[in-house]
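Only one chain comes next, encoded as structure tokens, the form predicted on its own.
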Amino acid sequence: MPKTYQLVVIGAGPGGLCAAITAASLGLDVVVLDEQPSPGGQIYRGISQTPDDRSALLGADYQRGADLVAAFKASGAQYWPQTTVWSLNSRREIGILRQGRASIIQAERVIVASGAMERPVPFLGWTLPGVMNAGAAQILLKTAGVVPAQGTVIAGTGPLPLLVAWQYLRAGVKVKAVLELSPGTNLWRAAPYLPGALVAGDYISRGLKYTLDLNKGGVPIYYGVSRLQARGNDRIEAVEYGWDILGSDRRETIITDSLLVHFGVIPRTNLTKAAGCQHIWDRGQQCWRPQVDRWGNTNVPGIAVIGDNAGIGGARSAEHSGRLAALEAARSWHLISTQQRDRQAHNDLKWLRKDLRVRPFLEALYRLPDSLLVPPDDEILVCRCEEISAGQIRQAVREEHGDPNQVKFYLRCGMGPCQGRQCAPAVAQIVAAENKRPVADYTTFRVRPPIRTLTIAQLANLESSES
């Protein structure tokens, strides 16, 4: 391997692909690192190999990725598929696992485009077999055409449950119900932002289309649902939920062997935290995200963060931010002047501002209540890796372990294979609730490499970029 790479892009979703295409066209030597076997990220997962009939049922938004992937393949940027990034530091040294071998490579400039993850929200029964994230189910549909054989229930908040239900309906899957867990009061919270959302694009019309098509297809959609539970012994057998009808609180049960859940998405921050990037609490998105400027620059010289990795904005916004970061990278290498960068960035900056105008509406409409973010029952398992319950975390706080990292040291929650990705948000919410303080007052778990699982043999045989 060369000792140093001019520009390394981590992630091959829409933002990473646009960054690589633009940077390569401006004369930069670009390497794109991607965990997946083919480019496209989550939104365009497997687009190069997806059969035409499956691509058609997934909709126009998915099909749009074919042109982007084709442009990337023709760009001249190097592409390293099936490459796991397990470390990134402030010196832009990147630990990778490729073809079973761990190594360290050096980059003059890094663009982190590793996207978002589904927000983990623990609830009773969420660890039962048959319960999975809606995004994971969508991956199975995109890459392998795998769907629940006996139908499914889809529950949660945000646009994705509607989209997955719509795609399943087109695929002939029985969707037994869509359960919307956002409080009804969110409608009043979101109303002031509706005019801005209407001029942001076709987001609202697409959501209405999905809803109308589901109604025509006989899929029931229930709003104002609360206290979601998955019931069963060795696997899920039923979904139970509360439903407020005209002021009377009812409990309903749906027999099912499959439950798909989704509670929005949050930026993947393990890499950026490991690199020492400054993070801020985003009140609208209810999560921590890297602090970046309009070009994606962080406080760490040479490291930029784009797309949903820098704050949730969607695929179109990620494309714009990818091109902006690439222009800034070319300027930093004196391949273009500041004036050329600003001139070429004009349209992307304008389109990005327009595209993001829908976000305040969506964030208000699908804002999660504390009853979801803070697991109400002590027996709910919060840390799946170390099997730590909400009650154990509350007890640790009462014993004066007053912040998430102290709870981590005491109970080992966040020290398992997922390195806190699945429990860190809930632990912080529980600690804040117990102390009656805003969750923004608490930093989440500190991150140390490796942030992805490596074997002892792989670490022992670590190769440096100089070897």
The other form holds:
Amino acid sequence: MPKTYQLVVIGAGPGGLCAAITAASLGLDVVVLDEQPSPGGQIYRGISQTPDDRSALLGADYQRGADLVAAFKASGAQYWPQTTVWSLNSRREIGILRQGRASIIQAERVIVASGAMERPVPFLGWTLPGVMNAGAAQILLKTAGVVPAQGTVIAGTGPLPLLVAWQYLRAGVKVKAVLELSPGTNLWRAAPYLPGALVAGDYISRGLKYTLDLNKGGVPIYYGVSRLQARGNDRIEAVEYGWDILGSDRRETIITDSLLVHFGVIPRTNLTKAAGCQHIWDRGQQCWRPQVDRWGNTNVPGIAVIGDNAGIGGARSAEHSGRLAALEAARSWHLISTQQRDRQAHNDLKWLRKDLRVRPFLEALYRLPDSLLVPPDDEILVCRCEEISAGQIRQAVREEHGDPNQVKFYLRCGMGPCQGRQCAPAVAQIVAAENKRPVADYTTFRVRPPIRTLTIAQLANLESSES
Amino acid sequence: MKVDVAIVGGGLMGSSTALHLARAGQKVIVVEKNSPGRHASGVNAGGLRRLNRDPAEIPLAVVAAQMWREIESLVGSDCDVQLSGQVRVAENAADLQKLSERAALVRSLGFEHEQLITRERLYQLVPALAPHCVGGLYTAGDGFARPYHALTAFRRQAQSLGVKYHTGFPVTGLERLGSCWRVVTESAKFEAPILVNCAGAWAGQICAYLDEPVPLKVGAPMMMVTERLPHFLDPVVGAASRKLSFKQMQNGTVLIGGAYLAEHDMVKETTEIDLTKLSASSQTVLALFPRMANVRIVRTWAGLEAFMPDRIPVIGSSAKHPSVYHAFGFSAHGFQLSPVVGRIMSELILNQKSSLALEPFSIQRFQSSG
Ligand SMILES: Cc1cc2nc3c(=O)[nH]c(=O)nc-3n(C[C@H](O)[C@H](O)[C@H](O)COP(=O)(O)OP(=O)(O)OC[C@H]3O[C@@H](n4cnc5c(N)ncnc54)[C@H](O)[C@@H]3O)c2cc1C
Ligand SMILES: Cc1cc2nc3c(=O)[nH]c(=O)nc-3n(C[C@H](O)[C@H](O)[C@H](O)COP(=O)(O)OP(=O)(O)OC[C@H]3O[C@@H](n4cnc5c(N)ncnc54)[C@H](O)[C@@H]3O)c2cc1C
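Write the structure block of the form predicted together with the partner chain for the protein whose form predicted on its own appears above.
Let us now look at the entire complex, which starts with that chain.
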């Protein structure tokens, strides 16, 4: 029998940390697992190790994490860093990899807080070396101070490209241009949500500040850009783009050996899918996410999902949802009554509602056009592991391989080492478009363990009990 | 459209039966609750094995092997067939004894395909094998294919001959209407004078509708597959006294099976991988292929399969109803048999007899008094 733990939290981001702090304070035995070497999650990555000058460079946003990490360290929750979760099933057995050894632990209750990943958007040339996700580049900056030496172009949608450009500007890196790929019409669609958004803190004002600073720093920002393409032979040599304004086929070229792209983030659903949790298509966020109630509960008993993992809400929302799930866990063991839970949840629920009011505005403002969700050109590689193009996928659908899993069986797309993480959304989008059905009618690939690769020797030496 | 035959189940057995019937000019429909190949036929290990078959199955497997060799002429695709042999490895004297008895048995039945091989020959065939093995049983001309591709080829060929697939229609009942069978689904009904049960892991349910119960048990064999490796292995490797099926696919990935079963849920039609058993499976791999230690496992999966108590299928006509035929219960080795099963079913349906002996597969073996 595997060793049993009362509450296991997967992910030490703001969501997981708040869940753990609250749960521990209510008397629960908590273990927090995270594959990173230190707590903080995506946003506060390496916060306890980042030299002061670099964290100052990264802005006040980043420093907020220090308090959170300190509170976590004082909470009494166990913390297992550098622990990768490679399996979660409906019986709450968790496969972990620690110091090269694989084992299975049993949780009575699980809070999944594994956060978000950058939305993979296949476009022409996206697999060329030198093209990188802006978020991944940001991590290199946060943790190692690594930046593109010859300057870079930053393209995409959402607030992150602006933020990364701003952070690079402050770090003295040449940003040749910021290409904003959200259609100009998004502004009109977003406008009605603006009053709601204004209530929600400083999101908008920060965006304005970044834009102003970039303007002052001489970084050109181009709006409404479309048909992004990376060109080059063995690696990227130039970026090409145009505008889809009526009748215009103007193309622009920027010579660059680095292109950073970012199209927003989507929940990491591989653990919850492997565990059999129900997922739904979120129209606003244009992604699939686990279906949860306000306490984070999924349809699988004892498994809750919080933070960006349950739907993109940002770091503050993650904190609130983490506390809510912890209260619910405490209630489930009768450490607090339902009334106590509801009373203590009051503020978090209120803040969550307020914080979430900015989302409809941001979602409308940064809404991806179909041309980014459904790769338009047949030549675009969709599955980079198995080198399968959009055209091959369309052809397979026409030959009656009518859902994403059939396409996967037939073409092997999604069967490579990334296990479909990079191509799953685009494949489902292509299938839906080709069948002329709403994408909500489809689910992405089935997910099986290991959700992170494991060697044969590691699996052979699996420890399923603690001596 | 007037239909001659309605087949429940769009896996390989249903599709092969449909194809053979259509070649004989029959109007056939296939009623499938999910999509063709969604279950065992699409996700199996693709092994084409005469080696170590139940004696009753050997004549069928031998004909099937011939059909796989010429599969392109049947289905218009080579199904990525790779006939690089299959071998069962002996690791000690007791294993070798077991294998030589097996070879003698097969010979006594008049077949020559299972050949005892020396240690030297074994290492010629499988240089990557751990050094302790002492010999093996080898069938040249066995091999493997890509199951979902094979299923697709069968389906498309059948469709090109007029077979109609109704996918997304779970059959929920069967009714006798005069001389016809009515296949009932939630949203449509199909009628045909002849009914074929190729419902795989759900075949027992179809039998229950027909009031002809069978002791079918569902199991979910698990598989794992590694990252791509440079070519190092030709034949499919099994072992005399271990649960293992080990093959390197054309693209370099290594497919590992061993008949370890996953948890499964027939209502949700889901399976859940049992990691402890896959750990045992990995230990077996390391015992025979130590070089695999640091190779990464990329995926695992499992598929729902019908097992009969005696591990051989039911193939033949119903003992209870006229014009009803069964082909199910392949007990994790039906992929290789699928071409010949379709041929047998069409012979039975059209001529009331088969060119191959089917007595051992009769459904009556489960119905005799007791
Ligand atoms: C690339 C990127 C950049 C971002 N940049 C900003 C920004 O600059 N400003 C901003 O306000 N917001 C940013 N966000 C959003 C912000 O990070 C999130 O809203 C916030 O971190 C959500 O917190 P969380 O607790 O839900 O998840 P996260 O903070 O993402 O934490 C999840 C944790 O789970 C761990 N984990 C995941 N999978 C596993 C596994 N299988 N095994 C073990 N551990 C695992 C991860 O290591 C991580 O520590 C960014 C998001 C991304 C993806
Ligand atoms: C993991 C695994 C590995 C295997 N490896 C090998 C191997 O290496 N070599 C080998 O020879 N064999 C192997 N097998 C066995 C082989 O896959 C099966 O014996 C064979 O595919 C059975 O085919 P089938 O058409 O009977 O079943 P299936 O492919 O399961 O088809 C039955 C179909 O009937 C449909 N159906 C069921 N009930 C209804 C209903 N009520 N209404 C409508 N439709 C219905 C199902 O949806 C299904 O599509 C393996 C099996 C598994 C699971």
